[in-house]
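One chain comes next, on its own, written as C-alpha cells: the form predicted on its own.
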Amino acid sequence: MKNILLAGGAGYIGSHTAVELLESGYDVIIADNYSNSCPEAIKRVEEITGKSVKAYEVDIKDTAKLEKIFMENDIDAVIHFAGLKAVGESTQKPILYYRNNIDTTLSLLECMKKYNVNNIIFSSSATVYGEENPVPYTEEMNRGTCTNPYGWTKVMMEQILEDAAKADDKLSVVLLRYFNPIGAHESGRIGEDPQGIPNNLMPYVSQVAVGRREQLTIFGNDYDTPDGTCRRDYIHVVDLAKGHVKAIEYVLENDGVEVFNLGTGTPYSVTEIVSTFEKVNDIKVNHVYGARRAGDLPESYANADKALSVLGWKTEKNLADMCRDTWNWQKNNPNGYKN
C-alpha cells in the first residue's frame, strides 16, 4: 500500500483526487491550513469512499510542522495542491502570492530530500503557456510571459522543481499544467466551495442559478471566435482527479522530470458553457455582457496527445456531465460546505 501525501488536498481538486486515490487502492494523508478550504470535505471524502483519510491542519510553509508528517508517517509521494490561486488578488497582494505559493513548494523539497521522499507531481497550469504561443498548446512550448503574480508563481515554481531534479537524480517530478477544471462528484457531496465572490466562470454560473449571485457579466462579446466571447478548454474535475492517478503510477515508476496536459483539446466558449448549463439543468441563469478583461486570451485549449501516450489517460465526461454535476453539487449545498 503506497502512501501519497496531498499538500492543499482539502480544496476542490485534492478532494477529488484523494476519492480517485483510495478508490485506487492509495493511502490518502492531507495537509491543509484550510485557508480555502474545510475540513468538512476531508469527511466526505471518507463518506463516499468509505476509507480513512489521515488529516493534519499545517500550514506547508511552516517546514517544521511538516516534517512532523513526514516523520510519522512512511511518505512514497507527494501531490503539491497547496497554493494561492485568486488571478486578481495575486496583482493586488503580489508579495503575498509570491512569498505562499514558492515557500511551500521550497518547503516540501526540503522535507522531502531530509525524509528521503522522491517522487512529486506539481499541480501547474496552462497559464505558463503565457500568451506568445499558439493553441492548442503543446509541452514542448517553451513557458511564456504570464499577465499576472499567480501566473509568475507557477513558472517559478516549475523551474525550481526541474532545477532541483537536475541536482538530484533521484528525484522523479511530474508537472501537470491543467486546463479549466469544473464539475463535481457525481455524488453530490464534493464540489468545488469558492470563498467569497467566486473568481472562476463555473461557480460563478451555479450561484446565479441558485440564487446566492444576483447576474452573470460575460466579459466581452466582441472576440476573433465563433460567437464572440472567449473559449476555454473545460475539463470534468474527476477525469482531471483520474489523471492524478495516473500521474502517481508514472512518478513512482520514472526518474527526471516529465510533463503533461491535462485538458479535453475541446474549447467551449462562455456562452456555450451558459447556453449548455441553462438546458441540461432546466434553469435559467441571468447574465448580461460586459466590456472586455484585462489579460482575457480569445482562445486557450490543450492537445492532451501525450497524456494519452505516456499515461494512457484521455477524458470521459463532456460538457452536459460538467454542467449537470455542478448543478448537482450546487443545488444539494447551496452555501458550499456550510450548509
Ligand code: NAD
The other form holds:
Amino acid sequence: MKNILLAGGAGYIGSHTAVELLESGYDVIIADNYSNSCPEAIKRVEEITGKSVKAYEVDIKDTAKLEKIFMENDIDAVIHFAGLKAVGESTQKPILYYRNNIDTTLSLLECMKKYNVNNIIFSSSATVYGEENPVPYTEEMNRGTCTNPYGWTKVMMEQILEDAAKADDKLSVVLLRYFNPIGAHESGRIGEDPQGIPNNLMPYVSQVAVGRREQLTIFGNDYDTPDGTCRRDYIHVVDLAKGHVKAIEYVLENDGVEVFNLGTGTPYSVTEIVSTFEKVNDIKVNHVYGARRAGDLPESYANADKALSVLGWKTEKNLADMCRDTWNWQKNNPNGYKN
Ligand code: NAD
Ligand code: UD1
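Please give the corresponding structure for the form predicted in complex with nicotinamide-adenine-dinucleotide (NAD), as opposed to the form predicted on its own shown earlier.
Below, the chain from earlier opens the complete complex, with every other chain and molecule after it.
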C-alpha cells in the first residue's frame, strides 16, 4: 500500500482527489491548516469511501511541525495543493501570497529531501501561460507574463521545482496545469465552498441559483469571441481528481520533470455556462451584463493531447454533468460545510 501525503488536501480539489486515491487503493494522509477549508470535508471523504484518512492540522510553512508528519509516516509521494488562490486578494496582499505559496513549497521540498521522499505532484495553473501564448495551450510553450501575484507564485514554484529536480537525479516532479475546475462529487457530499463572495464563475452562479446572491454580473460581452463573452476550458473536478491518480502512477515510476495540462480542450463561454446551468437544473440564474474584469483573457483552453498519450487520461464528464453536480452540491449544502 502506497502512502500519499496531500498538502492542502482538505480543500476543494484535494478532497476530491483524496476520494479517487482511496478508491484506487492508496492510503491518504492530509496536512492542512484549514485556512480555506474545514475538517468536515475530510469526514465526508471518509463517509463516501468507507476508508479512514490520517489528518494533521499544520501550517505547511512551519518546517519543524511538517517534519513530524514525515517522521511518523512512510510517505511515497506528495501532492502539493496547499496555497492561497484568490487572484484579486493576491494583488492586495502580495507578500502574504508569496510567503504562503513559496514557503509551503520550500518546506515540503526540505522535508522530502531529509526523509528521502522523491516524488511530488504540484497544483499549477493555466495562468502560467500568461498573456502572450495563443490558444490552445501546449505544454512546451514558454511560461508567459502573469497579470497578478497569484499567477507569479505558480510560475515561481514551477521554476523552484524544476531547479530542485535538476540538482537531484532521484527527484521526480509532475507539474499539473489545471484549467477551470468546477462541479462536485456526484454524492453531493463534497464540493467547492468559497469563503465570502466567490471570485470564480461557477460558485457565483450556484449561489445566485440558491438565493445567497441576488444576481450574477457577466464581465464583458464585447470580446472577440463567438457570443462576445469569455471562453474557458471548464473541467469536472472528479475528472481532474482522476488525473491525479494517473499522475501518481507516473511520478512513482519516472524521474525528472514532466508537465501536463489537465483540461478538456473544449472552451465554453460564460453565457453557455449560465444557459446550460439553467437548462439542466431547470432553475433561473438572474444575470446582467457588466464591464470587463481587469486581467481577463478572452479565451483560455488546453490542448489535452499529452495527458492522453503519456498518462492515458482524458475527461469523461460533459458540461451538463458539471452543472448538474454543482447544483446537487449547492442545493444540498446551501451554506457549504456550515450546515
Ligand atoms: P482550496 O483553497 O480549496 O485548497 C487549498 C488548501 O490549502 C485549503 O484547504 C487551505 O486550507 C490549504 N492551505 C493553504 N495554505 C496552507 C498552509 N500554509 N498550510 C497548510 N494548508 C494550507 O483550493 P483548491 O481549489 O482546492 O486549489 C488547490 C490548488 O490548486 C491550489 O494550489 C490552487 O492554487 C491550485 N489551482 C486551483 C484552481 C481552481 O480553480 N480551483 C485552478 C488552478 C490551480
Ligand atoms: C481565474 C484566475 C486564474 C485562476 C482561476 C482559478 C483571473 C484573471 N484568473 O481564472 O488565475 O487560476 O481563476 O482560481 O482572475 N466571470 C463572470 N462573472 C463572475 C465571475 C467570473 O462573468 O462573477 C467570468 C470571467 O470574466 C471569466 C469566466 O467567468 O471570463 C471564468 O472566471 P473565473 O471562474 O474567475 O476563472 P478565470 O478567470 O478563468
